[in-house]
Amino acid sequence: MSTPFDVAVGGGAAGAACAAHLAQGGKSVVVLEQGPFPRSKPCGGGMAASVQRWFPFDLSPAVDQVIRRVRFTWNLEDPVTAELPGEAPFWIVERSRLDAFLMQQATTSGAELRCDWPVHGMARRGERWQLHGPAGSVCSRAVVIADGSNSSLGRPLGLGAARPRYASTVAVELNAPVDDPHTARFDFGLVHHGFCWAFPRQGGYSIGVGTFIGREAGDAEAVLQRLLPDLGQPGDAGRRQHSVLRIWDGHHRLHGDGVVVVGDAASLCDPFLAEGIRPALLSGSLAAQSLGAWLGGDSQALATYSARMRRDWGESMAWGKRIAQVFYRVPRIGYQLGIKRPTAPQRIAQILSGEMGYGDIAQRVIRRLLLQQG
């Protein structure tokens, strides 16, 4: 039998980030990508520039646009604009480009990439994992489950949510002139129990319609028929992609015996604003740290990964979920009390930039919304 890899990792942003850290730390890594690589993914591409602190290499080559302000509206009217803190607070990336950049960092450091290699099953054999795919099997000391929102590998191992909660989205890539390339737009009135966004990128927009109720994005086409003309484009413009997101829905164990789950497969997506890239990169980076220690003999290191994700992300998301439950119950009131207040847009801007968490504002916001609804 061939010498096992130290770690087998799934593809995507979380997996590629983890692979890059591990490979640069001298670990032998194989990345098993279920399809071709890179591939287009339905993703708005917004992430806080503060993610840079988790990486020893410069991420700016993967950045498409720098966002300096956020414009909120209700049914495309009643606008509120917030300036984001810092010199380059919020980045827009194209997911295929970001994934490819991170993977290049990994492979340059010695990681092996195998495309069109979906994992059909995995089993623990003594101190090793054996992963089975269409072209045989791969043996590794540890596994990073990073197979996205439709993950099927974590649940049988008791990792992540046993019954994931989903949001559904329709993403539109639109090539068009951009009036204000440094302003991201969020609208809270067009979508029932959700919102839509328009992020400027080089040569156009990344647009999304998202709802936190069930796995259907409602009448997304009706929403786009209103939103796209507001951007000066016909209602049928752009290329549509439908997808689901696993929304954060409680604290769950993210580690097992020589295995961790990261990114969308770990149900880390923000339950209020649907931010997914930042928790993907955070989980990939923290998982790599813990795996490095575990491979070095620290038997408690993987438990530390679960604990740090709970502390550094989950505790804020627990408050984000409570805010979302109250806000989206009566979103018109939520917009007036949660967005229109003088300090509210800046607080959301600080959350988007990674400068603060939902726990910093939650109790005041929830109390205000509940009193008004009562």
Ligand SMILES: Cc1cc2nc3c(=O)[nH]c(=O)nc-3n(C[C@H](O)[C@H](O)[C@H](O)COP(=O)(O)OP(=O)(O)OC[C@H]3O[C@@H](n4cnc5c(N)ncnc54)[C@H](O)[C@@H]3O)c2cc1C
Given for the second form:
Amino acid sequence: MSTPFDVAVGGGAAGAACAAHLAQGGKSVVVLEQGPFPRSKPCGGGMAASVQRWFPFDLSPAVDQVIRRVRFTWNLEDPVTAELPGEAPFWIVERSRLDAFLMQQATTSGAELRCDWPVHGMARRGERWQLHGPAGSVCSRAVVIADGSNSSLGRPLGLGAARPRYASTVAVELNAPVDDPHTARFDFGLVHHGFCWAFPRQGGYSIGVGTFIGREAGDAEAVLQRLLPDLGQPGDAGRRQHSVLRIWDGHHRLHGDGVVVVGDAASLCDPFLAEGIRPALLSGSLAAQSLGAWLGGDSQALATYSARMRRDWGESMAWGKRIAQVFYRVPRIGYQLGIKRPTAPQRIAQILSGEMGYGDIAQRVIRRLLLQQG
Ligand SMILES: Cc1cc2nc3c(=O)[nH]c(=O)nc-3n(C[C@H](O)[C@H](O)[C@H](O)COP(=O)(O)OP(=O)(O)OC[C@H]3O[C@@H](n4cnc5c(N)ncnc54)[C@H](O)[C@@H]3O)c2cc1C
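Output block for the form predicted together with the named molecule, input the form predicted alone:
Following is the full complex, with the preceding chain placed first.
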């Protein structure tokens, strides 16, 4: 029998981040990706620049555009603009480039990438995991489940959400002249129970519609027919890409015996603003740290991963979920009382740039209410 890898990892942003850390830490790593790599991935690519702190290498080669302000509207009117804090607070990345860049960091440090290798199942055999699919089988001491929002591997092991909650999305990549390359736009009035966005990138926009209650982005086409002309484009411009996105819906165990689940497969995506790249990179980075310790003999290290994700991400998302539940049920009121509050855009900007969590916002609101009562 061939020597097992230390770790078998899935592809995608979360998996590639984890693989890069593990390979740079001297672990033998195999990345199993069901398709070709790099591959295109419907994604707005908006990402807090603060993710840089989790990586020992410079991420700027993967950055397409730097965002300096955020503009919110209601039905394309009633605008509110917020300047983002810091030097270069929010980046737009092209996903195939970011994922390929992270993967390159992994492979140049010795990780082996196997494309067209869909994992169909995995089983624990003694001290090893056996992963299998049509391309054969692979043996490893540990596994990182990183198969995204349609994940099928975590649930049979009791990892992540038993009944995941989904947002539905429609994405459009548009090649067009961009009038303000440093402003990201969000509109909360056009979409029922969600929002649409237009993020500038080199040579065009990443546009999308996200619905957070119910699995169908039912009115997405009508939304695009209004949003695209507002950007000076015909309503039917660009190709529509439909997908679902697992969103955070509660704290869950993210580790088992020699196995962890990361990224969308772990339902980490922000239920208010659909931010999924930052938790994907955070979980990939923390999982690598814990796996390094576990492979070195610390039997409790993987439990530390679940605990850290709960503390560093889940606690904020629990508040984000509550805020989303209220906001998306009465979005007009939410926009007037929330987004249009003088300090609110700045707070959302701080959330997007990773400077603040939803819990900080909730505590401020509670303090304000208590002061009003007192
Ligand atoms: C339209 C849209 C817009 C978005 N915009 C933003 C945004 O602007 N900012 C932001 O932060 N987040 C955004 N997100 C969310 C973000 O894209 C995800 O949260 C992020 O991609 C999660 O990364 P991941 O590595 O967990 O999963 P993925 O990137 O989906 O990677 C999973 C990988 O696993 C592979 N795979 C799946 N099954 C198997 C299998 N059985 N065997 C082997 N390989 C498999 C897939 O091919 C894929 O490469 C958006 C999402 C959508 C849908």
